[in-house]
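The form predicted alone is given below as one chain in structure tokens.
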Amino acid sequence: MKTKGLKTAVTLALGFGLIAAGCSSNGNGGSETPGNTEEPGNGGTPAAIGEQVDYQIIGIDAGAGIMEATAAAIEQYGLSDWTLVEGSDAAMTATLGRAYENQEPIIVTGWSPHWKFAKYDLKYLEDPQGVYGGDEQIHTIVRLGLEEDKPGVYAFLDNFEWTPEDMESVMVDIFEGMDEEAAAEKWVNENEEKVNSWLEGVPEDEGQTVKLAYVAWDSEIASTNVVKHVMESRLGYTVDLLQVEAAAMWVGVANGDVDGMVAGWLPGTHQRHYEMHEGKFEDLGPNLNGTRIGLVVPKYMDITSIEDLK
């Protein structure tokens, strides 16, 4: 059984360095390597980071913590040339994709598990000041009530506990074209063992229908269908999906609009919403350990730590 509670957020720290700074030359004459564009008209002088990426990190939804702590970190930096450019998870990845396959400098927030590490060569910048904090978890929050009106559901999201790597292999299915759905199945089929345990204990009253909410996240999305194919398929639960923004998500779970979500990123990128709505919901535990988030570049990009932009 996992431990309930998360007693103290550890605060993500918000600051960070982001400053552009010049490239040394190659020596070859000029000629270019990716993460070292010159600039025409300048001598032959490589082009600063920032200015290779339009002064841009490529982010994803606005309601995500480790948007917010980018930019408090711009504006705590006066950091006024650069932007945060918000969209999604697909958008993010779609313009990554893009960037990748023309060998061309990109900057994104990156969290893992993720199937884009999977696709394309990654790395996260070095982070020595540790501003992003280190291993995060997913943590399983349900609304108060539940233990008592649906104790077979609130036992089953209790045991609900998988790896990085579980949760990986759903969401390069997905992405390589799976149906979300047929996703999950494929998994829980491969994984007997490890679904039986989940269901240790787990009393029986099917027939229920239970809500739960996820953010549009590949990882969320993977994790979310597992559940919702073991509940249905295995204990005859009725499961409604809700996909909305991640304060929504938080919103629906303390207000008991929903039974629970299994996407709760603590202690860092969803702190300020547990902080917000704590006493209004339960915390079941991780249900998955060793996530991580911060900045993302691909390996052929010619830095290794955020001072490298500075």
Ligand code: PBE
Second form
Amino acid sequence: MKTKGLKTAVTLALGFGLIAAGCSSNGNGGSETPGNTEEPGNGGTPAAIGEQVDYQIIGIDAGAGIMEATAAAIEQYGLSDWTLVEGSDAAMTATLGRAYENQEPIIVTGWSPHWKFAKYDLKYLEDPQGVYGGDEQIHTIVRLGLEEDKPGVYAFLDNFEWTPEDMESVMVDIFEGMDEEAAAEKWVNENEEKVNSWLEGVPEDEGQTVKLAYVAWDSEIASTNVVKHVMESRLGYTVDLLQVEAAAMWVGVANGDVDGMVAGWLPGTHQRHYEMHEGKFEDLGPNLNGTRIGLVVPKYMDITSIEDLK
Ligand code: PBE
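Same protein, different condition: the form predicted alone was shown, now please give the form predicted together with this ligand.
What follows is the whole complex; the chain from before opens it.
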């Protein structure tokens, strides 16, 4: 079934069609067995897509909200033959990059802002059931008591706000080989005005120490390093970054082990964590508007919707 040669595939498809015809003759109507390769469903040969990618969706770290959302999508779209492969943002983008170079089919869990949209021609699969939710914001979340303990840190984090384009430009520099801290510094130097607006009304607090948690998602590596760079170079703070899993990031803020984070994807992606710890953190609101998550494929693939994976 996983043979790639065209002749073999056709032979298998014909043989399989005969077997499939015996047990399922209901055409496009809600069949949960994706084995029926001969029936062109909506927009191509859906079963062939599954076979081409070994029924795999390339995921990221298990704790990411997008992994939960994708498990829900598999359930709701009746994709029981599909596997969501765990890994990391780095592993996912490496697999995507290799497939893209060879113009091979691939399906990944994707989100914006992300450098992959600047570097490759990609598209989101339509999600008619709305499993992945709509536009979101990234929120800054701090520990209770931060305002009293470290008013400067609190005021600065409250002021921090930028755009998807800002974030993506840092991500692209890192993708192209720049060190994370150097990419953050470059962006800060090129965006004086915006950076100055974050410093407005921040009380002097030099020598302060700050602990920020983040997850190794490319988007959060970019934002967290920019925040660190500004606090160190402009405010004279010492900032420690703790790279953790998603759940630990929320727990860390709720327990007061860290001062805060700039990586709360809300209201949907991190809703579970938000509700679990509600009352034990302070939500400083969005630092970025207009994110999206979903299943992403190269534009050269001719599927358009998650429905096409059935
Ligand atoms: N992400 C990027 C995260 C939030 C930031 C979409 C991979 C998640 O799924 O939890």
